[in-house]
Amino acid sequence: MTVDDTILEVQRPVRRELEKVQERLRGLFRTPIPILNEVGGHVLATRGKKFRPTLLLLTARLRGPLRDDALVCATVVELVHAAALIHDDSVDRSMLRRGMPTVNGLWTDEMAIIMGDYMYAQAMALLVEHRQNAAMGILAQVVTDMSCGQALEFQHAFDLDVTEAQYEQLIQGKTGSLIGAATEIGAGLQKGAADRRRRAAFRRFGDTIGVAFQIVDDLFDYLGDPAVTGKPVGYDLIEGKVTLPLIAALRLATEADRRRMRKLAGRRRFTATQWADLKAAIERAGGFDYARKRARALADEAREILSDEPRGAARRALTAAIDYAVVRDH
């Protein structure tokens, strides 16, 4: 089975609902200002598979047929998602994401802002309007978290001495507190909001998946296909993230390759050589691995909350999304 066909696989039990929060996603978009949506029929059209209103809408459906409240949540989730991202783009100055441009690079990092504010504005407003408390202040603090995780990047930006700790500390906030949240907002819908430590484990569900998410991401920067993943490889390390497969080298490494990495790693720009060299050298200390095999751990972790939940369609479906997250190739 293929990436592709794990995700069709993942979505399979939710398929009609994601469509309906595609289409909730249109009307925000046919607004009396024409840039607004130009600028959001961009976003929609380059937006990605939908991952994580894909988990909420599933772990939702582990408890019966969904109502419109999952589809309020799950519309708002991938709001919030896309926002962060083009927000993120603009800070990053990225002109291309998994291969299409981005708002700033089509239009203006001031578009960029504008339009991340709009969403994450609408995103609010859905959750007020639909009396969605609970997913409000779920939300809320997953807006700080990512923001928290910025900042951390930030402060860790090219810090070749940043601890696997702290990285686990930056991609939680950046990447997994998001997915933690539809997951645990997923858990609370169907008459499931009282059952606290349920919600508790959901919330460690998506959590986890995130982080294991995020880990295989920063594989691609030093392993994966530019065709396929729509950037060129080494780019996060020249905009100086230190991420899991350095950091663990560097651990690893014996002191003459650990030498050789610090030179390398500490680099603008590389040389195909030099680029060669500093992957043989995080190779040899084990880096690649050691990141695989902390993804494969997670996702372990992630399977053994699943445990005690219902079999059926959904549960299979999140399983699959958990190899998804490990195994895809973009």
Contents of the next structure:
There are 2 protein chains.
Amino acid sequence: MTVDDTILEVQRPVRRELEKVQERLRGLFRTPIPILNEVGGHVLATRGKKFRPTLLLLTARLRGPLRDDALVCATVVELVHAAALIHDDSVDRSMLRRGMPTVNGLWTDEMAIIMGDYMYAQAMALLVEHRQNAAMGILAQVVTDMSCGQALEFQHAFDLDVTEAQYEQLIQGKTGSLIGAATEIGAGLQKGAADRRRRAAFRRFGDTIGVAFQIVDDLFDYLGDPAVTGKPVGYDLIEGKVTLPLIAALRLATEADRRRMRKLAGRRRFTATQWADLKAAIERAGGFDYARKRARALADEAREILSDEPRGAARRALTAAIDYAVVRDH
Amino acid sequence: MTVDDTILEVQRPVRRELEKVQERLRGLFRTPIPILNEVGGHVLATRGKKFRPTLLLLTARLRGPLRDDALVCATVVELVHAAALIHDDSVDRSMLRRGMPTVNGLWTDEMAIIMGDYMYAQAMALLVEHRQNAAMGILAQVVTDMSCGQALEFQHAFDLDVTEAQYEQLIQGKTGSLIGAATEIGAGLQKGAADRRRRAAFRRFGDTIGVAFQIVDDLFDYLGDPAVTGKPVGYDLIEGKVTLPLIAALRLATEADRRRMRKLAGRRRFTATQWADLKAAIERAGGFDYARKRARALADEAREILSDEPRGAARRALTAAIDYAVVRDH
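What would the structure be for the form predicted in complex with a further copy of the same chain, rather than the form predicted on its own?
Time for the whole complex; same chain goes first.
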């Protein structure tokens, strides 16, 4: 099964709802301000697989047919994610995302900040309008966690002494928290609000998938095919992002390899040979293998959480979502 | 009376509360992330007169002694304002604000986006924690209005055909909405929630002060002393911001002056002579006078709204706040 087949299988039980989410998002860009509609239309046209709203809808779907509150919350989670990406692209000066031009690339950084702020505000306004207080509380904390994750990334830029625990804390904030919020909110819908234990379990479920997803993403930066990922290899390191393969390799390597890696990884640009040397040293030390195993262990934890849930289309799709997080190729 | 005396008079009835607001803000930057605390400390040390929280507290104070909910809302309004300024400075590439270095100036645009997002998130989290649902609804709309105001500014950049109505709509979004929110929230506290007519009146009160405040700010860009305003004259126009003195002058001028102004105002930089010529033409057409009169008319509207309120320290301070908005020199 290809990765595209996997994502289709993940989305199948909630495909109609995802279309309604997209329709609601379109509605936010029918404003009297032409430039806002133009940029918004571009953002919606280039958005990806809606992984976060899909997880929210599937988690809610475990307890029966979906209602309007699930659509509202799914729309909000997608808005928060899109806003964060738009700000990130501007921060990183990225001109492309998955091969498509970014807002700051097509317009300006100014427009990227404005558009991100507009989408955050719309997310908040939708939650207020539909009195989704539980989701509001969860997402207020998540946006804090996401900016703290970014601040930690700033703090640890080019820091070759960053520990695995610090790295996981950072990617939990940056990526895990919003995916965890999606599944926690989903578990609190459909009269699930009273079951605190299950809500906490689904928080862990999403956090775990999110961290695994980011570890795999960080692996692609070393091992991915730029033609598929839409992003050059080695970009993370050039930006100062020290990720799990290197962290693990620095810990596991021989003294000679450790010194070689520290010297290479401290560079701000690489020749093809230097990059190949660094990758070979990480491979020898078992850094890639370590990261793959960690992602798989997290996937197992997530599967375990699902084992108490009723069998059916939603559970099958959530299982496929775990596979998607750890086995996808971009 | 100097402008500094005026602002002291405005703040006097709520000075202790403003200190508590500052203390709460400091608490938000005692995090485990050193860079966040460092940047946050700088932001708090360089923040200005707390005009928005002051107005909120004074409006609430009209109905008696303040409670904790007023402090929470005042803190949130200051957070939203500071977040918006940090994003604006990054958008505008401003290195200084009131003569003090900006976040993007001392650190990076990246840090400015992160810090702004963090402060917006903290604002939302505080409102959730203290169950301030009314304030939440108002502020969700305001952040939307503020980003729409910014988008309109982007839309109308270098547009010499922008109308006075479009300009007022733009500054209402950019500046009026948050000041209007501050006084509307203030009027809804102290058991004021039930009185919808009064809440609406205080919304207009703040909107009106805010628009007047911005018109005066835009006048400074032509007439201010850079040593006092901390910002070079003519900067707005170079950035494409066409403001009321020029809009009015283009409408009121003789055909010859209109042509002269359009030609001069279309430039991206000015010699001292060109700038003096443009100012002289605006003056001849009565553009500055028109803007001053509009600000004064708005101040009169705001004073009228206060006339129903009980006399006392809070009302006197709010009257002084109107004066401050239209007569300050920076």
